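Take a look at this one chain, the form predicted on its own, written out in structure tokens.
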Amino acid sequence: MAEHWVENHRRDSWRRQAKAGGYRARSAFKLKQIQQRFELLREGDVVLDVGCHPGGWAQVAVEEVGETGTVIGIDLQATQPVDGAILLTGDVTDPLIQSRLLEVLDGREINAIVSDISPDITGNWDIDQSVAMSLVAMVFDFGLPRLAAGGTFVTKMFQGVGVEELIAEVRPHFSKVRRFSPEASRNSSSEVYLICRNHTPWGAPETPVSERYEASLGQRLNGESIDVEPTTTRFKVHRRG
């Protein structure tokens, strides 16, 4: 009960402070807590935030490129406006969406992409953290293309099954990655982030990161057939506020 009140109290923190900010959400001290470790986002950056709602991490991106830069945000469900931002409803793997992305990208490459994105949880752990993967996995084979060199990548995921597989097949892509877990996540949370720094275009794999990750897991689990690819629950962001 003692552990659960802290838990609790500290959440509430974290949520005045949000608040008292002007962010929509306490998750925008996440990635605030990010940038102040690692200085991600520079003035003048073209910033991708994959999973977007409810926009307190547009919110802070917007902050930290200024009046220079540009943020754009995609998300299955509608985000209110957030000054500053450009804003796309839809699924980031949709031809469309991607379409429309690169109009208002109009030829200049993404500095940074940044994702707080994680699928509906079913209870069922080894699914969830299986489509959780496997998500992590697709924004990186949209984003990597449209990375510009020495551009930087920072994604949720869930401490499991699956994660050294991934983070194996995405070092390639960079000359620095490590996890890192912010001070306002959760104490119960499993969720670390992957911060990739300076990627490295040439030389890097030409296979897809998902094919890669797909193969590497299937490996590991002695040759199992195994299906990571999101069905019903696709890009579907699960809220934590």
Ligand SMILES: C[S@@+](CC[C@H](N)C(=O)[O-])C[C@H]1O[C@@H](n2cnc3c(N)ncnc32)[C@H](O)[C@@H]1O
Second form
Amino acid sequence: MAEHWVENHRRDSWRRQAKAGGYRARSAFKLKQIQQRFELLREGDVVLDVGCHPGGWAQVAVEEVGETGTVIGIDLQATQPVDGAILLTGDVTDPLIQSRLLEVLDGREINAIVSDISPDITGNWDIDQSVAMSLVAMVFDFGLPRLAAGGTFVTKMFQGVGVEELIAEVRPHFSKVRRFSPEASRNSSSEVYLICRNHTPWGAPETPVSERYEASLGQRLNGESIDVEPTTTRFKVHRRG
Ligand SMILES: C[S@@+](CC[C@H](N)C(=O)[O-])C[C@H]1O[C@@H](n2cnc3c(N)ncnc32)[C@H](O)[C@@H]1O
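Please give the corresponding structure for the form predicted together with the ligand, as opposed to the form predicted on its own shown earlier.
Every chain and every other molecule in the complex is listed next, the one we just looked at coming first.
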């Protein structure tokens, strides 16, 4: 009960701060804290914000890249305009929205991909977590070919089965890969952010991340070494409508 109170109190505190700072969502502080720690976004950068609704991360990204930068957001849900950002509505795995993004990029490479994507949930933790991890792998497959050498990829992940496998498959694409829990997301869910720095396209395997990920996960499951840990945490649910 006491833990619950502390958790709710923290959430309210970030919510109040978001409102006071003019941010649409308390999640804005997660990106701000990631930025404070790693200084990933720079003036003039091209940033892709995956799962951008309601626009908190896009607001932070616009502040960081300034007038010379470009922020492009994609979400299943239409996002109210954010000054200085281009916001697309659609599924990031849909070839139509992907080609729309290419049009907007107009030949430019992306310097930083920041993904806070959370799929809708069924309520069954194992299924939801596994769907979320596969979606993250798909975002890597879509994003990596467009990410500049030296670029950055930040993605939310949900703790559980497949995290280690996904990290192993992503590692060859970057010289630095680490997990980070911003203060604003601690105790609120089982989310953790993967911070991938210095994209090294020349060292990466050609097989898509999602294929390698599913294969190594399959091997682990067939080997019956799986140990699904019970958890009381849930996805931070994003409900439409
Ligand atoms: C936690 S919210 C993102 C919050 C956002 N970073 C902010 O600060 O305002 C996660 C978002 O992922 C989006 N999403 C889930 N699956 C998606 C998909 N396949 N394509 C695009 N967006 C998706 C959801 O619609 C939801 O708005």
